[in-house]
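Below you'll find only one chain, the form predicted on its own, shown as structure tokens.
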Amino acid sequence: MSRNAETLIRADGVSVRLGGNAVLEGVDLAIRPGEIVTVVGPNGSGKSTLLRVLIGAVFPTHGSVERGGGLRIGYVPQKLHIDPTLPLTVRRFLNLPRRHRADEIRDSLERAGLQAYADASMSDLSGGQFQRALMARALIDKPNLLMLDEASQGLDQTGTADFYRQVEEIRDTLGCAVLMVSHDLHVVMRAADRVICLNHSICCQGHPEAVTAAPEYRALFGTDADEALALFRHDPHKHPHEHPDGNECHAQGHEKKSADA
């Protein structure tokens, strides 16, 4: 992977062992400004661990992570539990751990599509509204890299589609890069500029159509890959994406393990 002065964040040869199990092995990746990159893979393949390594919550056993100067990361976790007895409004939630100006709160809620709920209790929000509150909190400091870990989990098909349309709008308005983990293969095909298929190591990556044609990808997802590709090819709203890495799937050897991540 060639170095690029505009790279926001880079992992070089990152390996992680947790509880004696190899969760990540020799992972190389770079995220550049403005691109949407989706990480897919089976349960326990290391996807969430990879995001936690990139934000600095988990330290690699081997390898390194290089963050560009001035990098601001907004992170939406897979799930967050808030005690329902806690009197916490959306506005107060956005002011944790530090207070923000009223206009910053207003702008972040608007970008997340939750502008009418500033004074609502977090415990009263629906699943979709709760995820948008998490999104608003991730956006409040105007990140140049937004990370989403299964952020649409628990949403229905319509809610998931709306959520990821919002992600594309956020990328377009803020100019930020997006790195997201998703199990929704149709969303992967529609929203991503680049797809990374992870099974402890990166087994293939590239443009969505190149990746879904790769034998490594089909071995992991089977007929789901064919269905996602068919939906993508017949989606009238899809648009071609360009990426400096080119339309190529780069296969790397991998060994499937039983570690959870």
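Keep in mind that what you see is a predicted model, and the values were worked out from it rather than measured. Take the two forms, find the largest set of C-alpha atoms that superpose within 1.5 Å, and that set is the rigid core. Positions refer to the first chain, counted from 1. What changes on going to the form predicted in complex with the partner chain:
In the core-superposed comparison between the two forms, Leu88 has its Cα shifted by at least 2 Å. Ala120 shows a C-alpha shift of 2 Å or greater between the two forms [criterion: core-superposed Cα displacement of 2 Å]. Core-superposed comparison between the two forms: the CA of Glu110 exceeds or equals a 2 Å shift.
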Given for the second form:
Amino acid sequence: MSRNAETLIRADGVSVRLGGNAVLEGVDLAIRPGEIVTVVGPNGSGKSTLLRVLIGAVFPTHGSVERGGGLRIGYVPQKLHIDPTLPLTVRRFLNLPRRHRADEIRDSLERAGLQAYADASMSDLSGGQFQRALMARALIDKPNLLMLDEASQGLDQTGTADFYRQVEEIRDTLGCAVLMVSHDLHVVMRAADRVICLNHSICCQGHPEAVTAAPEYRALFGTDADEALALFRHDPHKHPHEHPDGNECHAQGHEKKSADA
Amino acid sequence: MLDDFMVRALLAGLGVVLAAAPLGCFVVWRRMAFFGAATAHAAVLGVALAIALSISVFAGVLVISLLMAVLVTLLTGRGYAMDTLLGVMAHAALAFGLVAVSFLSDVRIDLMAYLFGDILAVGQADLAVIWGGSLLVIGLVIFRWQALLTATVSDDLAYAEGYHPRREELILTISLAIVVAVAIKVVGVLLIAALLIIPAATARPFSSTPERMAIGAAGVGVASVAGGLWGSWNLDTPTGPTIVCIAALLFAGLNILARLIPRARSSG
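Write the structure block of the form predicted in complex with the partner chain for the protein whose form predicted on its own appears above.
Below is the whole assembly, all chains and molecules, this chain first.
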């Protein structure tokens, strides 16, 4: 896993206004190779919009997004509706937008536990299988940045825990950075190298443990935050990764917070 | 025994349905059926303008259809939903077209020929225009196939892959305008949408992948043209509507068949 100073993607002072509402305000964010970054925030805090700005689906009203050379994004959307008039097998879905050799498809399906479903229609998959197919498609081109939007949605607690373990595995085997968005505090904390707490603007960020202790974070999530912190402290698999800027909430966050509240 | 004009009619029909098949699939997948119909209705204004300006009907229709399609694409989401905008603009264009035709009193225009097509009157030059437009559309759709398909599955997936879904949509829109322009002689403005939608919808229950659906739609289109020409020759019925009737009968028959043989269906 490389961890040099080069950034994969960077947002500089990104603000987005949709229909007169400020969805994002002055968000600065840089993702470095191989790190797992989790964006947490309440519903409607702009998390999904932030991801959509980064993939280029939403144009920032102010600020800019800079993509590093050779950036390959694997994107797993929050939900995907496939029109019933569109026939699409799992195999065909994995071949979008680039076609892959049969053995690559087979390997990918095997890793996702979908080897029996290559010729099944996407619309016949269960929620969990559909999620795994989305993930397999995002990974098949070996991205260096995997983006997950509420990917654990609809999974039960065990499923969610497995899912985040899987995310760590993917990072370790592929060496890709992971940027994920979630409102699910409990499990998110375990897998992240860095947590960004978003409520239209970034209110605090850093190492998960530091963030869960930050007053801004606790103000946003209340007692849920206590439980998440407790969970985190009892987790025997703490992350050994280094965090140059990890152990404090950014001063910038403190200033923004007052304007936000 | 087929006379020369029947051969030309057959070739004209094939040119239209082969381009309409893959394009019609996208129209169905992206729920643009009304868009196709509205673009076609606006074509009447193009016919009127072409005759008034003494330019080719094909060019007039192409310009108006393109203008209409691009305007709707640009205006959508700015206060009105797409179907509302289409409803306003398509019918306004149709009405202005009909009124404009009435001013052209010195020219005798058989409006029926443009509303329902006149495939038996297709000449050599028409054939060249039809196949030129048709091959252009087929080429465009094949060239952009993977990008169009990705954008159809999800705009966000397409953005993440570095595509521009709006640009892909514009390619479909332009293709649609071209198909409308070349099909006007074959089935007329009122029935063009049928050749886009019915073959694609007929192929759906028998297709497990987008490609099979497009090829199936082409097959249904070819069968409709052949069957329609044969039917209109033998029953002395108007050819364009007969082609659409055959397509509709194939749709009904094959859909019932698909329900009787559940294994042939790829999904509910």
